[in-house]
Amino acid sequence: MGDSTSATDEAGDDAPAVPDIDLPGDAFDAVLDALADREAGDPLRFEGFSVARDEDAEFVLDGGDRRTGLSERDLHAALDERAPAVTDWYAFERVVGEFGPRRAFVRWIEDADGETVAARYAALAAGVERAWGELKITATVTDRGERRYDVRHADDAGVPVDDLDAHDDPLDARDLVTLDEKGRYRPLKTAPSLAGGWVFPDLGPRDLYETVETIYPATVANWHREREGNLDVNHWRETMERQSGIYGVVKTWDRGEGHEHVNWVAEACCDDSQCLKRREWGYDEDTDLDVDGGDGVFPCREPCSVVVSAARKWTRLESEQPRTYEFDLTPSEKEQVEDIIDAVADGRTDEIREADTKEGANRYRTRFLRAKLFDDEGNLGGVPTDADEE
């Protein structure tokens, strides 16, 4: 069992304390195996020292006090002493593996890249919380330096995991994201519409990125490109533009006179509360949108399928000419109406009760809001509506 110091442990009591860490036999092996790769002084480097074949095939252990002449079994007792910052090692380079969105992703989450091993450590003992949308994402590590991971909805933190329906499978996660709390189809998975009651509370590393890919499809790939500087954003027009068939008429859309249609789109499809996505698309390459991109830790890149199919109809509907219709309705009226299209746009109209008639969007005031404004035909005030001529 390998003894740890660190400045957590000497910032006070109420500090996490570093747990003990065995060093496992794959570990070690992993260990020889890259030392067998190497030329003879060749340092294999971990946190705060390294380790390195001889020319007798010995090893050299070098981290403050230089050690040679090391037998494999020597260095495996000195190994043992330094567990953690050897585990943390082989829980990257060889759990994890290459470069890449998965092994900056499971970085990020402990922040590998801005803490110690023994902070990290015991910070992991103590568990570390990361949200990633509507996810809640803990990362633990076993007295083998061994990380694991429980996923669930952020609703349902601390709820016991025997009071959830418990998943292994990365790949369970597809009928999870598929309909809402109220069995309806979510055509956008990363709306903030995932229902919970559900957890996948014991995942390894590969299978933690390959579950958060499932639910949130390419948001991890694209949030490292990001941070890589890599992201590269399609914007309105340009995505527009190669649209085609049934799709193609978005492009009539862009007339020349403005943007202020897009940033319609953008408030109506891509606020945070209908998107988890932060938008990064504007316009065009020189020109952004005038509303919020949103707070979201994951980016947009292109306007995504739900927009341009909802862009469709809107280049219809807007293509038409006003009318002007007159209405007779009281101020309160006036202000009922307002009320019942932001119940709607918001989502909200579940939430108003039956009893509540205060609200103007409440079920009962809008029927009899109908039963006194509509006429037979569903008319409004009796007018009936001018279509355009085709």
The other form holds:
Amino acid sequence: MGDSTSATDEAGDDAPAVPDIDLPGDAFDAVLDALADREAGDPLRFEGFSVARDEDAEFVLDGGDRRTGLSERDLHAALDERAPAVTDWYAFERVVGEFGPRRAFVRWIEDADGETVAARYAALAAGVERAWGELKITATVTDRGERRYDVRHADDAGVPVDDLDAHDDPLDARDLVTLDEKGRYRPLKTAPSLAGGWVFPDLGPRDLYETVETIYPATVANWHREREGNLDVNHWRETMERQSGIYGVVKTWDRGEGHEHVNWVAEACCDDSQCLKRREWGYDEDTDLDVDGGDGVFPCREPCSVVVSAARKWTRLESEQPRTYEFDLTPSEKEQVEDIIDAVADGRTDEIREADTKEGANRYRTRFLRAKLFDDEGNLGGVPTDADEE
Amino acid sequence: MQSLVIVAHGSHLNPESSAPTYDHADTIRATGAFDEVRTGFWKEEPHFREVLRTVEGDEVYVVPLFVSEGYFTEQVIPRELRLDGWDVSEWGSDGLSADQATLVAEDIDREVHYCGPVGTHRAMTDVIVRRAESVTDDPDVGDDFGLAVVGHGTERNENSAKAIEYHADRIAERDRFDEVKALYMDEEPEVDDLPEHFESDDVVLVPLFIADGYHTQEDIPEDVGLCEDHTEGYDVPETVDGTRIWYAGAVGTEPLMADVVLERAADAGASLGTALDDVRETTRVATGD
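Right, and the form predicted in complex with the partner chain of this protein, after the form predicted on its own?
All chains and molecules follow, beginning with the one already shown.
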């Protein structure tokens, strides 16, 4: 990908050339089928021109100068000269199809609603790159006008395909997303813990969509709804009110005393360091949260099942009343407790080297703290959790 | 365009929970009976709330991969799928006979056929028997064997026991196994005392669960005495109090489960071509070698 293509060389400056495209038979046949399905005179529109059938079963091409009485052979020749526009029509109308999220996503990849066919084909010839969560998607076009896509972890940008584990079935992605790189189960597919080392080097547009939706389920569907202006956001209050069974308790956490607890939940679970969705829900329709919703390209439309499950736990924990415990810490010990909390919260414990005793969350330092401060029952400072245990 | 949506529980903790759902979806995909096969989960993604918006088809069949009618099939799934006007009376069920209800899903403003759970379908009986064949590696297992069908009792869901009894009775009527018993985890007759309930030297124990997890991998093996602690593992068969117990693990992992999913969709009007025969053939236990 680092090498410049001949297309860019020929064009010089900053205007890459449109690649040569041969009109494939299936695209031409699709044009004939589309014209056969239309009334005579009803034009099929491509970028820059249109084609219609006339009453005599000959063809009319109108692209500024109108040409009539074309035979099928003439039409083929004319469309072959305009192969980029015809293959572009074929790619979206026949290959990608109508399904809204898929169509919008594949068009977004190459900015099909903003750029001309010529500009897009020139860009695709050089490779168009898009980011989606931790994915890097590179779109290209073949000399038959077919889109091909390389999907991989962004961390694997620039790695030769042969050095990665190559796949062609979108459903293979299910296995790629199950565990993180340390082999731990990923309960949240949009957590920024996707392991790399694999590539889908040569997907068509439909399989591109399926692969992305397998890695990040429903993200394209929700992104599409948001672009269409009809994302159905369900805020914290209504989501918790809906819960039942063992989760019914979470609605009791909202006591009409503000939404600070929900700020804490969002800071804990929804920060970009924890989830790549951009949080669009707030406390209720009129009350945003006070913490950052993130910068992700795809939205989060309601508290997810991971948040609801955690909220159930916090509802119980937060129903406890604070008590005053007294025990003594040195200033360094207080800071060490803070270091340990930070290291766990930021998922850094594995990064702290075994002998790096400068780190408060170092294992030896932490074991020393436990040896010094815990009694035989595991009570910090020898102070029982419940006073009546004394 | 005909679409199948399999909805299942899933797990935040156990990656094996969704494995049977994916496996059966793949089996059904391979038949080509549906233009698309999607999966949705309570604890994984896409969630029940968002799975329908990933569906392209206009004939949508939703099949719950659950063992019995109850809280999930009657409350959670219809609510989360936003089935407009859902009431459990739509199924008109006695706890075993839910077939399907056609309702508009507000999320996509299209009708969907919401089917009863796989666990109560009559075809599930065959899956339990097939599970016994698989675990014994004997397509003719039955003579000199007992069969225990095991589930939760009524403590959590009164319909749970109904499904267990229903299938145990149907298998007993076939006179294939010497004895067939329904046993429970939290009520009498309890699975803990399995050897006391059987005279046969060999008993196949089939838990009516969708996926392997805590109940099938830890609870039941320890309760039955296959092992002291599940981390030690156990043999199949394992002898407990003189009875050789062939522990089958969750019936839902049996490949023939795909057939029940198809049956549910067919009952709701899906056109399947030869898919049912295809699945029954491709998931068979090999005869001899």
